[in-house]
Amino acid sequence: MNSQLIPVLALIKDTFREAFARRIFWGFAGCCTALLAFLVFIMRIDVVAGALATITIFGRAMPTTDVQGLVHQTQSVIAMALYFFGMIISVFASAGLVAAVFEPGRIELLLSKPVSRSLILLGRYLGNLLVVAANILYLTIGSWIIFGIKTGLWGGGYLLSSLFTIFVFGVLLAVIVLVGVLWESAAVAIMVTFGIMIVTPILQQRATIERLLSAEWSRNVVTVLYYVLPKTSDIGVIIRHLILNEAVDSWMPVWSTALFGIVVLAAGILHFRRRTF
């Protein structure tokens, strides 16, 4: 077990080193720090007798009395921004890191090591995932602490949302890995991943779409695509419900998306093991 774990850890460390060298990690950290600075210095929250008296943003004071509601709404906005825009940035950055593995000279060097191909690809996958996860957790925990200190509210739904964000990125990263193995192109990996991110919100409205389609086969195609592809929009709704302490209607989007990620990552590893370089 240790003999297999050591090369994986080495590959994860190498991914972090490359992320630092390419300024990817620092770019993420800089954006997160800027947002945390915004929360600390730009937004001032005044609490009087356990109730929120005013919130001041950019020098403009807005009276309010609902502490918990305001905090949860603000946290949901931050979580949604991190979920969607952070995902876009993460896909751009990770596509380059994955494609770099297949550069001439580098792939031959990796394959010359006494490490199985499965562990090579898995180590690179985990390294990319941890680079993004570290920044997501930094922003989420940092903003959670800021809101907690300012308002005295320490709800766990906001922290839990970061795990779902990391989870969905992990699934999209599996797509990047598979495309990288097939075509060795960061551009193609980005296009395919973005295609999925664009299509899934449309498929979320499948009930409306099916009413507009006259052919039975076309309605079946929409239904199949909805259940097969990752459900990024549905999981975004689940994240918002968790932060606002609302009931989640169904967890199907989570486990079906996880199944998609497992199958795609396994396909990438299997194809990588069979390829010749």
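Numbering follows the first chain given and starts at 1. Take the two forms, find the largest set of C-alpha atoms that superpose within 1.5 Å, and that set is the rigid core. Just so you know, these numbers come straight off a predicted model, no measurement behind them. Compared with the form predicted together with its partner chain:
Once the cores line up, the CA of F25 ends up 2 angstroms or more apart between the two forms.
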Contents of the next structure:
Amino acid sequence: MNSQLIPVLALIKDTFREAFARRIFWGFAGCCTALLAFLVFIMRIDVVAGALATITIFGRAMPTTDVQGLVHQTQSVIAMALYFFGMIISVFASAGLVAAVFEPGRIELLLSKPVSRSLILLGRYLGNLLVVAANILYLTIGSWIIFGIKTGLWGGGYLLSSLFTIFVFGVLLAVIVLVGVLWESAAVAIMVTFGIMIVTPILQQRATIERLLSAEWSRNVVTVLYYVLPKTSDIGVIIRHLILNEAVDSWMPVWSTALFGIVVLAAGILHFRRRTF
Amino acid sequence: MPAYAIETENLTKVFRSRWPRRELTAVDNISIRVPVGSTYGLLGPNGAGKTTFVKMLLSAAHPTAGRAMVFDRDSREPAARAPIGYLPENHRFPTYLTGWDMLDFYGALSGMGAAERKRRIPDLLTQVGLDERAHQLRLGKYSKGMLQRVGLAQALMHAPKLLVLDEPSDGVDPVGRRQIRDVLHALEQKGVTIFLNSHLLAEVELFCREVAIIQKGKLALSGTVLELTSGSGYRLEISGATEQMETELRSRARSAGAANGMLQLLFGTREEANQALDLARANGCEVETFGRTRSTLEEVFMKTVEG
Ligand SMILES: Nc1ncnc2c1ncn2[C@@H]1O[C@H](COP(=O)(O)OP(=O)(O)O)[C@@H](O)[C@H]1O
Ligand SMILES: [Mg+2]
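The form predicted on its own done, now the form predicted together with its partner chain:
Let's see the whole complex now, leading with the same chain.
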């Protein structure tokens, strides 16, 4: 047990080290810090007896009605920014981080250690996921505390939503890992992942698309693609629902996306085990 | 206790590419045995398949056929790699790590605990000739020679029983080579098996007791260095020969030459050499040297590779 734990922890720590050696992660963390500073210093919310008195941004008072609605709206804007822009930055940064492991001259040494290939890949995957999760949680928990202190509202939906953001990143990271194992290319990994991120909002509108398509088979293709690929837009909608304290109609997008992630990661590991370097 | 550190049976690696359709047998049916405690050199020109062979020992490349055993365990088991220290060729160590961090990382991958790593790192770095400053310097700022040293330290981190070095003196200056050789000699004394890949004859000749020469993936020759280079003739060097005497001696020798006022003669058998020696002494010549010649490993190598 212990003999396997030391290498896995070392792999995770190494991923953090490599991430911190890259500017892109500092950029990400910097953006998060700037946003937090904005919330602390620029936005002033005066609450009187549970109702909003004024909210001031850049010294200008804004007309508002209810404090809960305002906080939820702001939180969902931050969550969505994190969900889309944060995801894009994370994909960019991680593609390089994953591809780096397969560099000739580096992979041989890693493989020569008494650690199974599956663990080597999982260690990197986990390390990368944790780096990104740390950033997302930093911004989310930080802003959650700021909102809580300023308004006295400590609703958990916002925190919960960040776990879904991390989850979706984990699925995209599985794609990056698979592409990395197959082609050792950060650029291809970014292209494929963005391809998925672009296609899924389109597929989400499949009712509309199906009306436009005349052939039966083409409608079937759209349906199959919708169910197979990760549902990033549907989960974006779920995140909004969570923050706004609304009911979620279907969890299918979540579990089917999880399934996709597991299959892709397993494929990546299997191929990695068989490859010659 | 296994008798062999490395044992391969018909080890073969075929690289196939689909487009353009091509097949290359990089390692072709190689069976060798490396006894525990020996110093073994795998010698061959560039592209002979040495690196591919080593990668199969470490399971970085999977054999197409045959198998490799390390201390009697199949190299595909992760545990088989535990007693191996490896210095790859053309390595690219993570540039963001310092020398210290690098040893810490790879030591942990070998399953070493934190306290043990911390104890061993400074000793090892110093042993391979890296000073205090280098311990905390990022590898991105290391010179080629320093990288080679830190790579060696890394290979030694978990006190391996078998050391596999792929072109270890690549990019290292003569002083560094000497230092590396000293480190290796000390390990040899401790009973560590050392397997060395090289295209440099001098390196192998200076260090290894056994060699295998491979060419185009095939095992061309193997044995101890002494066996391979042993007796090919006798050499006689004399001075003070008259012109007539010189002509006579040259006609008896297998080959002859002159350098620094001395006549150098090579004879195929001991008998011929002794007769020539008697003749020369009887005619007032001075004998400078007389002895048995050994072919250099280089001659053996060139003969194998070209012939
Ligand atoms: N991954 C690979 N794919 C295809 N061919 C390879 C690969 N690795 C090595 N080769 C080929 O195998 C042959 C042996 O290479 P190598 O083992 O590196 O030789 P050496 O180490 O003796 O110089 C070379 O012709 C090389 O081009
Ligand atoms: Mg080589």
